[in-house]
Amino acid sequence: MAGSVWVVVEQWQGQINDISFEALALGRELADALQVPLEAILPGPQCSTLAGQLGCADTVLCADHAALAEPIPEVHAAALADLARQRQPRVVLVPATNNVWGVSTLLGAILGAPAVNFAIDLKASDGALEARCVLYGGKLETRVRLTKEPAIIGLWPGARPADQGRSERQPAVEQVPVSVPSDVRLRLKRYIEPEAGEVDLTREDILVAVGRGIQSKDNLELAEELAQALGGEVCGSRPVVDQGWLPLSRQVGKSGLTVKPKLYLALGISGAPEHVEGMKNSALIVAVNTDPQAPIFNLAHYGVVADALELMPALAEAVRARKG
């Protein structure tokens, strides 16, 4: 229906990932401040199967187009815009995670229309739409008013929580035809199977992860001392994988693990919105960084503003003593 609210759902392995609820939850109060109906757009083979979860929305609109299979990012803009200029929603949800990075900037592209990224609010103000959205790597954050239809919003994981975006309730139900482009220049070929770890940090009750704050791969050693000493297990921020200190399967984040330790230390991590996705669910955080202002002090429950070098052989020595 014109002028509708959409959330564009996303799934993953035949399931529907939680930032999809995240969404429809965020949607869902925007349509009802608007008075306008919130549609679920479920994109994929055989996708009216999953159609039932959505119940939070009003319709659910099955793009159910073999194409749509892989997640090749201009073949989910371009059905997506095909189906946007037919029915001219007022607005655009679209999760922004790896699997589909990229389809709301070219969704934009296509239709000509605003395109935000990193949001993680939405609401009308004086019938308009206003969205708050984090840069910087979550030091900032800036509110900006969307001007022009439909708008695109690239939505940031914990908008909303996903429980209030899932209903009982059976959504009205409509397939929808859409065209893709024939000469599509990217496949999948194959999916790669993550990296197996010689522990599996989603079960542990206690992890030490270690950030960009450590500064060389040399001082992972005092990590490891302390996890030692705490019985839990190191893992990493992605900057720390990147530079080959710290093995993938060790990543906690978006690209990698979510987890929700019993205790996450947080060692030179700053709490950019990538980690944070990955762990910010664990019963108790304590961070130590440099920078007064780093993002994981807003998050944390406890926090201590010092070198994460200076601290680790202080703590694990202190640890030892106690545990006698």
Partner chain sequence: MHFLVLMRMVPDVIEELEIAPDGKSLDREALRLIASESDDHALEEALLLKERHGGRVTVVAPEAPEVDDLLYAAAAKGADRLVRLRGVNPGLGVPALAGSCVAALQSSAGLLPADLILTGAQTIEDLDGLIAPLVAFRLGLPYIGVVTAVTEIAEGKASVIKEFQAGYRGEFEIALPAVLGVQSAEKPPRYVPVAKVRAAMKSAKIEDVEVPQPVAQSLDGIEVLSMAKPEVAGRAEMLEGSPEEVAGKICELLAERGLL
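Can I get the form predicted on its own as well, since the one above is the form predicted in complex with the partner chain?
The next block holds one chain only.
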């Protein structure tokens, strides 16, 4: 429908990813504010089997095409552009994850439309759209005003809770034809699963996460002692893994694991969006950092401005004493 708000649904091997529901939650708010329909764009072969999960949308547009089975940005952007020319949406929300990275920018280039990435919020203001975006790993925020349509928005994970975008309501479902390029140079031949680690961090209730703030690999022992006292496991951010302090199997974040423990203790972690994506749904987040302006404090339920190297042994001792 012309003037509607679109949410491009990201699915991976038959599963709808959480960021799609985050986008639906934000899309619902925006569509209601603009008084226009919310439409979910669901690409992929036999995608209609997943449409029932998208009840937050008024209508699900199923782009059932074999070429959309794999996350190739060039193909997805071309299909979306073809559909956008037919339907004339006002806003297009595209998840900004590894699976479909680059789709929003390519879509904007094809349509000659404004495109912004790393958006964490979007509002209608005085006849225009205003996107709030993060820059430099979350250290800066900027507001971008978009006056031309359609506005293409690359939505960063965490904009809204995923549960707000879930609904038991059954949406209307419509099959829509799309055209895709026949001369795509990229082909995905197979997927190589990473080797399993010695422990499955996704099943742990307590995680002690360390970042570059612990200064050196020698200080990992402090985190391990604290994890042992708490009955949990040690994990880390990408900089820690890149420096070889921890194996890849213990990396949490966009290029690592997604975890949802009961307690996530973040020690010396600044809180870059890439890391936040992997742990933002933890039940309780406690952050320790010497920088009071660290982005991790915006997410944490409890924050301590302190040196993690000093706090870890004191906390481990207190936990052991409490356990008797």
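In this text, the rigid core denotes the largest set of C-alpha atoms whose superposition between the two forms falls within 1.5 Å. Just so we're clear, the structure is a prediction, and the values are computed from it rather than from any experiment. Numbering follows the first chain given and starts at 1.
After superposition on the rigid core, the Cα of E168 moves by less than 2 Å between the two forms.
Taking the rigid core as fixed, one finds a CA shift for Q46 smaller than 2 Å between the two forms. In the core-superposed comparison between the two forms, the C-alpha atom of P150 has shifted by less than 2 angstroms.
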